[in-house]
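Presented as structure tokens, the chain that follows is alone, the form predicted on its own.
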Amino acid sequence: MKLILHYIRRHLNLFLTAITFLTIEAIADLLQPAIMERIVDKGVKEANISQILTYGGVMICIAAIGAFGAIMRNIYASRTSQTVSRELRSDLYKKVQTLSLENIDHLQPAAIITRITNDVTQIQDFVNGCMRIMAKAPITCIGAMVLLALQTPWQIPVMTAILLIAAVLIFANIRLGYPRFGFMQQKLDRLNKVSREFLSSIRVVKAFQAEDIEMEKFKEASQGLATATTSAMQIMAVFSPLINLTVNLGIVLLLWLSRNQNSQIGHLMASVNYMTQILFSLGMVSNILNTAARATASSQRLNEILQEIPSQIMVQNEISTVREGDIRFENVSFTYSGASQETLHHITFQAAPGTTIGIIGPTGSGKSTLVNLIPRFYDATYGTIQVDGIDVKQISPKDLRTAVAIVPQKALLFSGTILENLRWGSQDASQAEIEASARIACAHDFILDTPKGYHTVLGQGGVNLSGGQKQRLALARALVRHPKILILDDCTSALDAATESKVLSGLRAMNGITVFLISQRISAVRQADKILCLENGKIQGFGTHAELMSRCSTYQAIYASQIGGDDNG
């Protein structure tokens, strides 16, 4: 509750204009009662048309005053709530963004959405009904209470009774159901999750006809959710019936206690409606109580990443300039949170400026890793990376990501034109520079065969391109951005071996980049300067091709099953 409280102050000005209007709203409503007295008893019962006419007249400009506020009250409740609800998202966006893979990883993305979206929607709806119920039912409750006791007083112990009731019925309520709606949320975030891998591999699953599996894990995780949100609505169907049936009971013995006392018809009417906006009230009180619980709920899963902290420190002393992309791996292990093993063992080598290491290995053998720990997506558990003499912890890590460029094996395209993709890479590239590294990545000449050619609009994540267009499109990006350090993830998987070798030539040609080059080929890696061998973690061989022919077996073995027979060169 202190995150919603936290994000009200902000807005504290907005918050109490709309109480303000609120509260005229629920005087107004509390008058209204007392002139209908009136009305019966001065006008009706003495047929006194003047006063009808009169206590009429006053009844429809406090209703009038009573409309403007619950306008005004709505109109300022939702510019709260939605300022709130935005600031909370854009908070909540920023902070992800400073977190590590290790921290989201923690986290886990689906849950993160989650939160971003549902959980801050349960804060918004709360925020909103504070201000237009929350804050009106103890008002209009305890005016209700005070006019009615001052009229007659011999109701206070039937009120008292009423209120006493359904304190305790609004208490377990609340206790009963702030934990089921915690795990209402942690059931949303499951079936998040299992509806964002099934659309992310929506083709994997066609191609295996595995549509059934999945319709069966959906359904495992909608009806968690199911169940889940069917317990704690269980909740508020018992007991807010139960509050309004007290109060009822207590309409039912105001109206049999009031029979000897010769109260008029309208001192009853008057009495009878102040206990239906009892009634109404902790009705009221008792909805938004859920609410807040849910709210409550919501915040403490938001907290989790507000509070998160980040994995990786950055120092005050930042270093601000990469110049050469000189790298070296000193004795560097790596271990995932949570993994029982290590990834990376003891990994030591040296990449000297602009020159291409090729890093080949078996499925599992540490490379993706290896290279995510130079742009700091994790940092080593043990050993040092530096980066032209310098721990990479020591750099800033927005000048370090801006010397190093990454091409991963799955290209990632954004939605709009190709060459606000490529603009992707430097925001100030001309179009002479975008149109050179295009044709480096072999992607000049099918970006002019489509419609448009650079302002061709791409669907989301590129799926009016091929596979290997995406390729070459994610790499020309990746070169606009003139980095030192390059480093490509398997790349050049989806592109056959004529156009591999032009666009591998073509970054041989390129000077002053040092290029980690991670490939399941042999052909590709080759004619690398330096090929890095990795096997379960370790290096197994590093040096040239013919280095590696001679002396590592795991390296012999790979060439052996993709090649064959005997290298000479």
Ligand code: ADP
Second form
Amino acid sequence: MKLILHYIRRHLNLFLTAITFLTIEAIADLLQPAIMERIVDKGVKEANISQILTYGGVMICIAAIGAFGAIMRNIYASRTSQTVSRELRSDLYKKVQTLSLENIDHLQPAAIITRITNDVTQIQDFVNGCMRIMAKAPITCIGAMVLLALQTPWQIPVMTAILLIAAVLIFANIRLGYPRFGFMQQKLDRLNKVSREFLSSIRVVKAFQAEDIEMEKFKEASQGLATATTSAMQIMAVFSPLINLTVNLGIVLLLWLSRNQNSQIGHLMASVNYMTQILFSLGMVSNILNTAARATASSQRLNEILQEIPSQIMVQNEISTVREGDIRFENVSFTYSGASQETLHHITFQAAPGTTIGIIGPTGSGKSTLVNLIPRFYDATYGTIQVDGIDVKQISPKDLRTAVAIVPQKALLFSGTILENLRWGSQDASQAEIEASARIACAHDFILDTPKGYHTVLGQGGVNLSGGQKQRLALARALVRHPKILILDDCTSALDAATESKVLSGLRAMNGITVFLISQRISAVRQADKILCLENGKIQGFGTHAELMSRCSTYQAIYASQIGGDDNG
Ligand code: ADP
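Since we've got the form predicted on its own here, give me the form predicted in complex with the ligand too.
Okay, now the whole complex, with that chain kicking things off.
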């Protein structure tokens, strides 16, 4: 709740304006039965037309004022709740951007999405609901009770008893509903996770004809959500009618007790009307408290993101510290959080500025993990990594990530034109610079072959391109940034041997850029200045192709396994 109050406080003016209009609306509602009573008892009963017209006119005026209040309250309530949810979403988004990959692994991407979308919507509904009833329910409820009590004091004990029973029911509703709504959101996380996994790997699912397995997973997640939602809704389904029933029985009881009171008909009508208003406001209170239970569960989940302590401390230097691209790993070990074993063990090597370092080793040997430590996607658990003699932890993330460009194996492109995707590397790049980078990445020719060249629009994730074309665009995008350090994480795997070799010789011809080239293929790394051979997170050899061929058994084994494949020595 603190979180919600914090955001409401930021827009207190809007909030209070909505509440003011709501108060006008509530007072107008409250006056209607009293005027009706006069029309009936003084006008209709005594056949006094002028009384009917006077009070009728007053009634229309008050109804018009009430309607105006309701319209304005709606406008301000929507504006406030939309502003609160927009700010909350953008604060969450900003926070997520400051988190390390370790934090993201911990929070889980699917759960982050549910929180930024669904949980924020719960809070938006609650804030909106507050401005519908916050002042209205108490004003209507208390006002109607006071007016009733003034007219008929003997009704006070009966009304108090009815309200006490309703309050107990509302309290029980909240106590039972709250944990169920939290559980419901967790099930929604799970459904989002399963759907996301399925949609992002739909080709693999189809290729392996695994639709049935995925369907089963989806059904189970969907069933989980349905069960959790039903369980939460059942609570509402039981309590809402119970609360209504209590107040309705109360009305019947009061009418029964009024039978000997010799009341005027208009007076009786007003009493029933006030009781209905009390019933209506109790219903609203019970509804908003249900929304509050959901919003509290949601705000707790949002707080988990907002209060997540970034696992990395970032320094903020204004001066650019990366000039050469000299990289040193000093006795670096790394363990993923929650993992029982180290992924990298005592890694020590140096990459001189402007050189190309090939990294080779079996799948799972730690190649990607090693390069991910350079731009600080993760921090080394032990040891230090230095860029130009400075510990990466002492370099501002902006500086470090301007200097280091990474091209992952799975090229991630965005919907938009090819040009927009390439410019993502650097907004200030000229067309000539972009084309030069595309030429080095062997992308220029195929770009010109697309229907609108650099202005061809790509679908989400670049669906209208082949794997190799996506990789070449991702490489061109990285080159547009003119990085000092370029990390190619097996990003030429989808290229044919001839194109790969052309791309690599283009990269070698670039001066002053330190390249890390991860590949499974000897043919890709053999020309590198030095090759790092990894196995089970340990360095097995570090040297030129010739050196490793003479003294590194792991390298020799990889070489032997590929002879007659795509490499013939
Ligand atoms: P390679 O690039 O050589 O194929 P990786 O660096 O991707 O190897 O992975 C090395 C090891 O670290 C593997 O055992 C993998 O399961 C584990 N690993 C990779 N990423 C994570 C992660 N985010 N959390 C936990 N373990 C991971």
